[in-house]
Structures are given as C-alpha cells and as structure tokens.
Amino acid sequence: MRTGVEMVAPVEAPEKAVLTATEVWKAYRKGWWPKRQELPVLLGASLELMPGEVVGLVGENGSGKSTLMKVLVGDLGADSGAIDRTESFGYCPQVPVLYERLTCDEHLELFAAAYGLGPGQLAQSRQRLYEELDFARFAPTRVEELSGGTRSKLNLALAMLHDPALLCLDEPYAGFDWDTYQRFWDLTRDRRGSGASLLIISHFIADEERFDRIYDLVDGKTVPR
C-alpha cells in the first residue's frame, strides 16, 4: 500500500579539505622608493589536500617551495590569495628550529605544553616517536651535541608530537640515512592510515608511488603532475 510519501536516502556530505590554497601570490621586496626592487616568487599557486592524502610539492632550489609552505602554515603573509586550513596541524621547517642547550626530552616537554598535551599524552606520544624514529638513546642529550641527522629526527618529532590532522613537512628526510628514510615512510603510512594528511616538500621525489598526488612548482605556479 502506497502512502504517497517517498523515502529518500540521506545524501552524505562531501569530505572537507584539510588544506586549500587558492591563487597565492607572494613577492619579496627590498630597498626604498624610487629604487625599490621586487622579486616575484609565487604567481598564483594553488593546491588542495583531502583527509588521508599524501601529497608532494616538488621544485628546483629557489623555486619558492619553502615560501609557499611558510604561507600555508601562517609563518609568512601572502600578498594575495586565500588559505583555508584545519587548526590541527604540525609544521616541520626545512631548517630545524631548536634550542642548542635543551635536551631532546626538554624540547618535547616544551612543545607538549604549547600544544596543550597532558602528562599522559606526552608520555605516550614521546615513547612512540622515540621508537618510530629510533633516537630514544638521545633523550637526555643537548641539541648542541647531536648530529645533523638526529636534529632532523627531533625536528620531525616535534611536528608530530600532538598527532595533528595535517602535517606540513619541508624536506623532512634531508640528512636521514637509509634506515631512517624507511622508518619515515612507515611512520607516514601509519599516520595516513589513521586519517591524517601529509604535504611533503622536496626538490626531487624518487618514490612517486608513495604519493597520492604530486604538484610541481614551476614559474611560481603549482602544476599537477
């Protein structure tokens, strides 16, 4: 018996991107008028990351990759364009921002306080990252005594400490040996499996199959590969 009421299946809302950059322009300026010079770097760069994606951003040295990354994380203002980003993100800069006289443990404690992590959350995340990146033996060691590779491990661990939904990583495996490079991709696979998204900048990509999508930064614009 028909009632005259037609049942319609609910439509699932589309997934929201965790990061969207639209037509980002950025130029560096130096000097004073009337001899002020302008160096255009980004000329309308756009990209998007959906939940659970691993996306690469590739370009030659000086192409503007790190400038775009700094704009995406809010470390640098764009001249124009729009950025829409989840509040839950971690940033691993190309050059580690570390305090020479603090130990690895002290860095993790400092960043945990900034992220608002409780003692239990810190203990769990710290143990996991020490194991995943294999540098627990350096927990009590000051940064000034660490090798470049171990500094890079700590730099990456600080970005991942609070288990963010989005990771923005600028040359994250520079200085890693082969074992740590493999550990990095194991770690990436695990984070992706839990729904996190990763934007990875590099001047070259050897393992394209590890990425869902790749953008090339060419003449200030992002070009999907």
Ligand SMILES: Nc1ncnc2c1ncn2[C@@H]1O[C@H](COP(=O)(O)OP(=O)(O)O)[C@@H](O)[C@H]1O
Contents of the next structure:
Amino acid sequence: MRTGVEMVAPVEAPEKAVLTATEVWKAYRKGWWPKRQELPVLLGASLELMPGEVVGLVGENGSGKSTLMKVLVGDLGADSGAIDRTESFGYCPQVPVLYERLTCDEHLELFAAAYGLGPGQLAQSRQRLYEELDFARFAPTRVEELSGGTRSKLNLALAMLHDPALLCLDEPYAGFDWDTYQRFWDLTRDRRGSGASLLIISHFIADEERFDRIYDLVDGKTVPR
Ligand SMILES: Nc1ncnc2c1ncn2[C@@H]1O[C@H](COP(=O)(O)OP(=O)(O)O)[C@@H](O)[C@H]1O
Ligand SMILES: [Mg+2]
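Given the form predicted on its own, corresponding form predicted in complex with the ligand:
Shown next: the complete complex, the earlier chain at its head.
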C-alpha cells in the first residue's frame, strides 16, 4: 500500500575529528628563583586528525615533536591549550617502555589485560601482529635478549594490540630494517583502510608521499605543509 510518505535520505552527520589540539603551550622548568630556568618548547601548537587520515609530524631534532605527542596522549600536562581526543587510542613512545625480564608474549598479555581484551581478542590480535611484523619466533623470548629492532616491533605491537581508532606513533620505525619498514607501511595502510587515524612522528623527508597531510613543527608551532 502506498502511504504517500516519501523516503527522505538521512542527513549525514559531519565527521568528527578523532584528535584536536588547540593552542598548546608547554615549557620545561627547572630550579628555583633566582636560578630558575625555563625552556619554552610549544608556543601555541594546534592540529586536527579526522577518521582514516595518516598525518605526519615532522621537525628538527629537539623541535618538540615528542613533547607535543606526550601532551596529546595525556602523558604530560600542557601549560595551556585544549586537547580533545577519542578514548580509543594507542601510543608508541619514542623510547620503548618494556620490562627486561618479561617475554614478548607476557608483554602482550599484560597490555591486553590493561586494554580489557578477552582471551579470543588477544589471541587473534597477537597472531596478526606477530605475522605482520614478523617476530612470532620471539614470542617466548625475554626482552633482555632482544635486539633493538625487535624491541621496536614489540613497542609498536603493544600500541596496536586493541585496534584503536587513533594511533600516536613517535618515530616508530627508527630501529627498523628495510623489510620491517615496508611491513610497517603495509600495516599502516591496512589500519587506515578500516578507518583508523594515525599520527606519525617522522624525520625522513623521503616519507612525504606516504602521508595524507604533514605538519611541520617550527618554532613551537605546527605549520600545515
Ligand atoms: N623532561 C624534559 N625536561 C627538560 N627538557 C626537556 C625534557 N624533554 C625534552 N626536553 C627538551 O625539550 C626540547 C624538545 O624535546 P623533544 O620534544 O624531545 O623534541 P623532538 O622529539 O622533536 O626531538 C629539547 O630541547 C629537549 O632537550
Ligand atoms: Mg622525539
């Protein structure tokens, strides 16, 4: 029966950013008056990530890339500015934070518990990451016996284990050989394909075409390229 009511296409909600940083200021301070020293690092840095974007954060050594990322993930408090971030995110710090006496498997189990993953999800995600980054043979090996490159793989896998909507990666491939570097970009493309966003700190200009957008961090501010 015709009702005479026309179907109206639903109005699509505008896509919401997964990460927005507005005018972030941060200085490191040490000592007390009259010898108080202040090192201003971020002077009003802003950025935005939409779903499914791969965005690069590029800058010279010491320009404040890691400081900005620590503020973005909530590891470090800013002096002022606003951060709006999805709850589903993973952070891969520049310097791996690992336990020397635990194995790769034990690390992944520990993080799975912290992320609230069930045994099935852990098993599936772990196997996938071991394959993608090619380090399954080190599953029972303690971190103290791992090479720098394999530590970096584990560091990255820990950030990705729960398949977050936003990945914040601080120079994730610094310790990778060429094969792993390629694998990293395959994996990035795959996650982006399923809608995840990635913010990747890099100092390789050669990577430019791999990003949807790039911000340069210059004089404490982000400049879209
Ligand atoms: N915890 C800290 N205390 C004092 N100064 C710091 C600290 N962390 C970084 N810095 C300084 O802040 C500046 C920016 O550092 P960082 O954010 O690590 O830069 P990048 O990641 O771009 O190399 C550098 O001059 C660095 O020495
Ligand atoms: Mg850094």
